[in-house]
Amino acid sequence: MNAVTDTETRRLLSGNEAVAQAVWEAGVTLASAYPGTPSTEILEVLGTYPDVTAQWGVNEKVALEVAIGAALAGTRAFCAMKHVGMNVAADALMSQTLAGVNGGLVIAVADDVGLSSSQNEQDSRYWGRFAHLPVLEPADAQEAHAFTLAAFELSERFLVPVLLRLTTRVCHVKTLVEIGQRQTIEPRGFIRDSRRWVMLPGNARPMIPAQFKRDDALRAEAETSPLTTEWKGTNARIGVVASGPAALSAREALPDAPLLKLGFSHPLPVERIKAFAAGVETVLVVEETEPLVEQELRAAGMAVTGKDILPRNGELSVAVLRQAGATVRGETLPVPAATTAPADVFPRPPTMCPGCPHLSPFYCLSRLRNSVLVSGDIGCYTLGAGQPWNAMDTCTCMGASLTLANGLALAKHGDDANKAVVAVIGDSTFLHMGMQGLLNLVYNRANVTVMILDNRSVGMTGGQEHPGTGRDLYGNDAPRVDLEALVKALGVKPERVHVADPYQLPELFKLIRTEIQVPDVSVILTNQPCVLTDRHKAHPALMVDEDKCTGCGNCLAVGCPAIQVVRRGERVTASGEVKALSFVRIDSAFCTGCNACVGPCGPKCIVPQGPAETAGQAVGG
């Protein structure tokens, strides 16, 4: 992606990708983010752009305040997030709400609503009431775009941040997008003002009746703000006020029907939204996730419906809404034609890749089941709870592994009380929110076992920099923080700090259970890069002596998808039931060479693939 050339008008562009063009033609100084799906592409595209730093931060809090910095010194800046990520920003966002900005500035959060790739389903709207912010609600690309810039424009007039409430259907879907060029913003320069910018308790104090008369002025624009539209209908049994990409499948669902679409959705226009509702019998609130705008309608005396007959969660499709349509009419829907059972096929869960370095820390601790107690984190390694490994016991947020082990530790009794405690983090979620706890432990004398999987990216959002790959946003080396000296500095006793290549499986495995068996805090640095990025070297692809495969299965448990299970024919036992004789090949398509699946096999029958010569050769690492 590219900045716009001088003829062209339209693209078909992504909500995420059409946030980046309209942050670029808003004439932005600085971005800032942390990758989260759904929001990620919004930074990596404003990377393709000129003119705009964009800097991937180590948290969604520092990223925020990067970008806050900037909003301060009089220039439009710009943060995207995932919806959990504002859990983590919010010290920062609630103090600076209050004194506002200088400069505009615009925070865009997605909202996995259906939890795609999170762990919790977040409405981010609450933040506008919570922080007294102006919340607005794209429902396509081309609304993303538009809304964009008008948060630039709204936050500059009113001097405060804006809030861009996206969810995953706006982030990932494409739509064609008016366009435009970049805007000459004139920097306003630093304004020095310590009774505005220190938040201390005497300077804040006197914030807060400006806050509420600063949202009174936001209600009154909220009111006739052009973002709100409304479509006439042609019948008024149902009158429908509705957000977001919802607001779409509700004109959809229900065509002849008013529709209020709530654009600019905080402070929610009260008095509009009255008279819409006085043209209409029955007013249905149609909103993702949470029923803050039914609950705030009620409070102001209307009476609705919405979650009564909605769902709470998930997305409202088509379907659901037609279906709510026809309960407040008192219809009955017929029931659909039958339509062609699903295929009855084999189910395919999520996994590791081939080759993945996290595949042997996981067969690892697989294998020590019985002896451990697993607190895991947010990344790929999550799948670790899955099978064949089932080697994870807790995952909350981005790193609690540390922490929750610490607590495991203490408290564990029972037919638990001689488990060791392992902690599982990776390396970008190490350097997130994971050094704290580290020296957490440290501090309090936990007897816990930590391993930080250093793949060398952000694998889960598809393998962005961090200030330990020695990249930066752009590609460019930077400096590349050092784990190991960091776990040291942080105070594990060297003699306690392990560097290991996890392709090395059985060398690993030992120092796995060697190191639970300390009473202290160990580390275990993995150091294997993500085999989706550039910095991996695959080697020759591995296969099967079939003639020595025995069918024992050992090999399977590593995890590793290349690896198949093969039929080649039956045997009668001595009670005369006919069993299938079954034996594993390597698809060497998929697979990397990396040789975690050779020391688990009992009859030694994986060998690299090629000439005889290169059978010997040392594969991984």
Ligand SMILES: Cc1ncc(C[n+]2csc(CCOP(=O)(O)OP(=O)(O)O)c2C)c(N)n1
The other form holds:
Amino acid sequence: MNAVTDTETRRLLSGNEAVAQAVWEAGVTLASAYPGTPSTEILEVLGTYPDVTAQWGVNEKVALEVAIGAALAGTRAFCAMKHVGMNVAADALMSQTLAGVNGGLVIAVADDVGLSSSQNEQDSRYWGRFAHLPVLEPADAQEAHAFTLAAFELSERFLVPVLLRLTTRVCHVKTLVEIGQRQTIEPRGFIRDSRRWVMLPGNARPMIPAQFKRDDALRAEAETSPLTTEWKGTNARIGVVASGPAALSAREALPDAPLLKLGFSHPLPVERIKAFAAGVETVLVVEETEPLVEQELRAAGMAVTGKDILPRNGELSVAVLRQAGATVRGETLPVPAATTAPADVFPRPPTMCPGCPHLSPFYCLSRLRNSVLVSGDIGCYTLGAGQPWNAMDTCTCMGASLTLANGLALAKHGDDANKAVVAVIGDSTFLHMGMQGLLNLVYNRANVTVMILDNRSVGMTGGQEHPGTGRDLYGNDAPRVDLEALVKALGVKPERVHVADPYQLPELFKLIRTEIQVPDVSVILTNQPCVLTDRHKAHPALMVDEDKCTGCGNCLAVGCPAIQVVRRGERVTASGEVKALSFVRIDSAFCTGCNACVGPCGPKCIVPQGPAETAGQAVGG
Amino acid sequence: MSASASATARQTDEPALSPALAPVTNILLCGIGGQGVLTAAELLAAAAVVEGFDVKKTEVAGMAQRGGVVTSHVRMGGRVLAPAIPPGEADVLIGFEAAEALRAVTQVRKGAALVVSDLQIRPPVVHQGLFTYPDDPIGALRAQGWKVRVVPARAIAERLGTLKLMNTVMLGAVSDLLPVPADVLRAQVVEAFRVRKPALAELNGRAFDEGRALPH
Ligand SMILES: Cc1ncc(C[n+]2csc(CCOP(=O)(O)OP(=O)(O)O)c2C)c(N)n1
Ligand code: SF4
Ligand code: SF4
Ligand code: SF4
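For comparison with the form predicted alone, please write out the form predicted together with the named molecule.
Complete assembly follows, chain above in first position.
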């Protein structure tokens, strides 16, 4: 367990780890989350602390509501999610902030500024405006820790959930953090008061003026909050108003410019900003990513500079901010002494793992490419949209594979009229937001083949547990949902439900080919675990019998990174056509012996290793 | 202490205006998902903390854990502000894969130290014939005018018994180019393994020494 020793005062922590440490210190009873980059580690780390219960929720709405329940019970509660998670949780958020809370509730939302592993880049600070909640914006791990503690205090003082807005550059950046011991927080007890907690129109209506009053009180708090700080500067030509890690980059880029760092950024402390602005010539607003502060300041009658010269998306880096400073000051920056023009290096996109159970489903779909529309979803398997499979046509948000398929199947026409519609979804995504879509397909008598790629893991975010894995966040045994029974209960006909071993590729292919011809909802569940989890059992590596390999390259279409080309060649066919040949080997250090590539090899030259080769494997590890 | 009081006390301090502080050294690590680049960066950051430096360690992994490009930025000095190394300002580049060093070299300053593994890993898109891997990435770096310290990390690790030692060899090879004394970094490496994989602790110490002893 991760308890803090008496002598320990500082730790090198990422922002996520620092939030977890502070949640523990704050005396929280219950922390709940659904995984999502860049927020995932907060809850994983909380699972290593004593005295606090950490739970994976099946989706963000569920996770938030669980935390709300614990806060209404009168204890401190915490919820974490990535930015798009709040779209899912918004229904709960919008009404609970009207009602407020009892024990403190802090919601950490992590924005993927720069869009490195998400489907969009959205600015979670909007929720502060939309849902009338205070927004705190730490700039680094030290502040992530301090602001989390402050957020609980604010939440209990104003009886409102507090939004802790993180970004990738807070979550995943490590720095030294001062830490403390766990506080003893007396539970407040559940307040039995239906007028306060039952959101009937008659109860909710009088809460609206109270909410405006709370906004005013929060604004007054923000005006004097110690979370917002002013850093002095010697050159008043530019005054920077900034928040989050961009504030630190702004200081590095413009070290002599006075800087007002908005830690408590909503409600916006307009008076304080006006006072700051009075001492500088031009106010430069530095915020990631939308011009929220900037627009509010303009609405308050201030002339400010911001997104007119700064990029409207992505990270505001030191280089970008130096350029902005120079633009305001009318200077030209010296052309950086650097250095080399970018070399023309091949791309290295992420790949599926060697032996991944998702390889063969996408190999099959790529072979059926001309007769299917593939409605995809989010997870490791989204890589099926790329090389070598190119076997996904749509992917929007979690769960949308089934529902978009519903609409596609109904409205497809022209060249697509005769194509079958296949929806592909992972197990965690299915349980997160796919079940309703499947129910909807059945209810509306759709003609869609659904592939649920059950790898018993949230693979994409690093192998977390979920209700289909049979384990909880701590790795302890937990009830495991029976997906086969579940899809039948949702109304899929028993004869249309199939469980398939993805490593038996020819059988899987035949099954898909059969089901796409049946005008009904079919479900194909694959059943091999993610190779990066302890459920996966590797088999001895296979090898290519080089004397028999014809260089046809079929096995490369499986997309397994363990298959490597050793030599290329050409062959002239009987009809005079020149065909490229790729002779391959299998890297025994990576091959899991899964068998998926055996079927596609016509000459049957992918075979078990002889004793000699197996012996040479030790160093591969 | 109330929560709000502690919040004030622990906030990030105002940076000094004209820092008489130790300058910041920017170390850029690059490689491929699964190679352990982030762990190596972690060890550098921990060693910097032992030396009393302010430190920020960041990673740009994206979806890259699965065989994609991984870079990690480690900044150490008297006071470190921005989390990421500004382009063109890396002082040291540690390349855990040769072509990745060629990709990342645009991020380093003129005269930077380049320590690059001779390991070459071709991605599936190259095997599928869609792109080509450079014939000689280290030669290409030299042709651009860079001074490169080439580390035969794979050969050394293989000789010591397991490829898992490659990253420690790399850390040994770069250890004389850092503001942190080599012995402090070595102690971090050995200690980290003593905690997680005790059987490998001494072996990692040896791998570090072999990297350190390479002629350059
Ligand atoms: C609303 C929302 N929450 C979280 C995420 C992050 N995320 C994307 S896919 C995914 C789950 C993937 O698991 P699974 O469906 O089992 O597929 P696998 O990666 O294991 O193949 C998660 C957590 C997201 N994109 N959107
Ligand atoms: S992490 Fe698991 S599911 Fe994801 S690509 Fe690797 S093996 Fe496949
Ligand atoms: S058997 Fe084939 S597909 Fe499976 S891991 Fe080995 S090389 Fe890859
Ligand atoms: S499919 Fe078989 S014959 Fe064709 S390249 Fe691969 S190993 Fe050789």
